[in-house]
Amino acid sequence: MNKIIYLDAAASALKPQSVILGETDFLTHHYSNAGRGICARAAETDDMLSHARLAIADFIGATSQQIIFTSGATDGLNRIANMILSRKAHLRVAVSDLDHHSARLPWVAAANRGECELVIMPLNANLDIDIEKMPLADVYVITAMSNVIGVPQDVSAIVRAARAKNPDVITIVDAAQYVAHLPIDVRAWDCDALCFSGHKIGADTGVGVMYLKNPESYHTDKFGGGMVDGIASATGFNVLPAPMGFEAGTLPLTQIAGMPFAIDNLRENPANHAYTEYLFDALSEINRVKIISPRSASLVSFVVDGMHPLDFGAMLGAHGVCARVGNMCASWIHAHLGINGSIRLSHGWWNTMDEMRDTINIIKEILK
């Protein structure tokens, strides 16, 4: 087989060397739980939790109090659309065809329970959320960048539109595509709540952020040891507040050990999009292949005339390159394109312009 092209970091990014030797030291030497004991390597975990913390909310401009571990954006896309059912009922919820499966199937279920109502933010002719359609809701679940067109939203528009609308709305954002290409400021974008993975960045798998900017409006959806204060008789007790009184149960510690260097790595290896732009006009040359995405876009996503999706995804593979292929998980802006899957390239810090060029090559050997 060919050397292999990683073309998929939009699904998840390959670790920097810094993030594996920083779990490895972890593991070897300071490796305790968080917040139940007093010895040295008791002491050393709550530095690296709290130390750890600091960095990601440094990182999207929150305090460390607003910052909840999750095991992933999914895991935190789906406690907070429960935590805020569990609290108001006939809920108004504005979707829109850009979410990913995690951002909106929550709130599907809940509209299949009788719990909520669903209405769609259109789209632009170019893709993005209308802000001057926007309809009235309690809820705006906003997706800062499509996984499959990769261009970003103007979130604090959005944000600032749907308080224009309803002073007492909550706003979510799905920010697990984003935060991997773009500064992100939760105090400018006054967001209620926001989600994001580690593994997007270059961190491990489960591990993920929900960020709450008032964390004490709601109640803890989860329970177990590490987040109470105290038990008040056989039936009552005490949650401590956040982060800790959201963070039931062992840690992901390993996981998030490696979280800050993946933040360090990502800043010192910002997105080239000259690989976008590369791909994107040499694409544009091939006959028979349709751009979906932009030019601008962060990733390049295209269908072929006359292959299926998957098809082409398996020939890609078997000539080294790793490609996304099929809905994304996104179904719902391939529908809005008429389209039912696509193919996505996407670039990280580990990839050359040579790895563009052979990619661009074995294409057009493909569609020959």
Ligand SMILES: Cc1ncc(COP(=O)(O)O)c(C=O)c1O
Second form
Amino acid sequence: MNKIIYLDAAASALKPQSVILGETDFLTHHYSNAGRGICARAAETDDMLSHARLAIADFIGATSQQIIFTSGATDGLNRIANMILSRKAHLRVAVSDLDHHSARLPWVAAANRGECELVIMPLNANLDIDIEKMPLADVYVITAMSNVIGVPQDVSAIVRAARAKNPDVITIVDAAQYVAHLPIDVRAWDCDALCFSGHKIGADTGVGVMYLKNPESYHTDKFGGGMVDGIASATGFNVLPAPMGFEAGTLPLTQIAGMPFAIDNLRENPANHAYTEYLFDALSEINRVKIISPRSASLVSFVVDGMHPLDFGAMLGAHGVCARVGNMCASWIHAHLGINGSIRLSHGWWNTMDEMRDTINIIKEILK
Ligand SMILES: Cc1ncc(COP(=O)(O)O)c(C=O)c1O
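Please move on to the form predicted in complex with this ligand, as the form predicted alone is already shown.
Entire complex below, previous chain first.
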């Protein structure tokens, strides 16, 4: 079999032609640096940047000033952690076992340095954050959708519960998976920060978004060109207001140019959850397969009795099925479940129902 069935959307989405053409058009006809030039090309690039920022703001219910470009979710999640840590020491930070390494490790590292204290938000039997049992904290790290379990968390209820415990709380949402599946409204969620990557919604790699509800309440953690209003003396300088004040250095402009096209594509071709249901039902009938994600999830994660996930993944790969296997940079949820890894099938706008059927036939063939 020569055909590739790409079922690894949760790791990175394939790129729609509109994104590729949008980036090519920018590179060919409009490219220059942004925020630095006064020629016609520079104005076109500035226009592209404003347009992309506005499209992203509209996509998540924010304003342009609240949208800060990063290199990805990991970058944003590290940056917000560092900005909070530089402002106040000895905070209590609540994390959960749903977290990806990039949401939790910045805080684990800080706790290991003695800069904060970690507390754990327990999960209930459905593997959702248990709102009734949330501990008191100063910062809450909320994984809106786990990349292993694939279920949306009730972010507004979690933020509300956090604020009820501590009115000065800071809530950080990791929306890296959620954003590819469900609409986000940061106003309704009332979160303080939210991060995601472009590449998981069909845009390019190297670009991400850090939403800050009140950017003026943070000091930037990055310094360089494009973020300074003026140098006051040998040591004094004034930082531009958000978003530029948080965007030192040349931005990933080509990748940013692709973002509005990826958003349009996502709106026109939303992920088809019938694929998950089909895979879930078909896998449920295979004896050696134990599914760890619910039928309603955005993906299917499972283990195979008597077979290491990496061995199973290699066999799937040999049959042309691209799946993610292992701990998926989400070690805590695997430890929570008492397993060393799993196999994940995650679909995107490019998949077809025939590919789901072929995948199931291949899995049956492997396990025959
Ligand atoms: C839930 C979650 N958070 C964060 C990340 C990190 O994203 P990136 O590697 O694009 O920075 C991922 C990537 O898999 C993820 O699934």
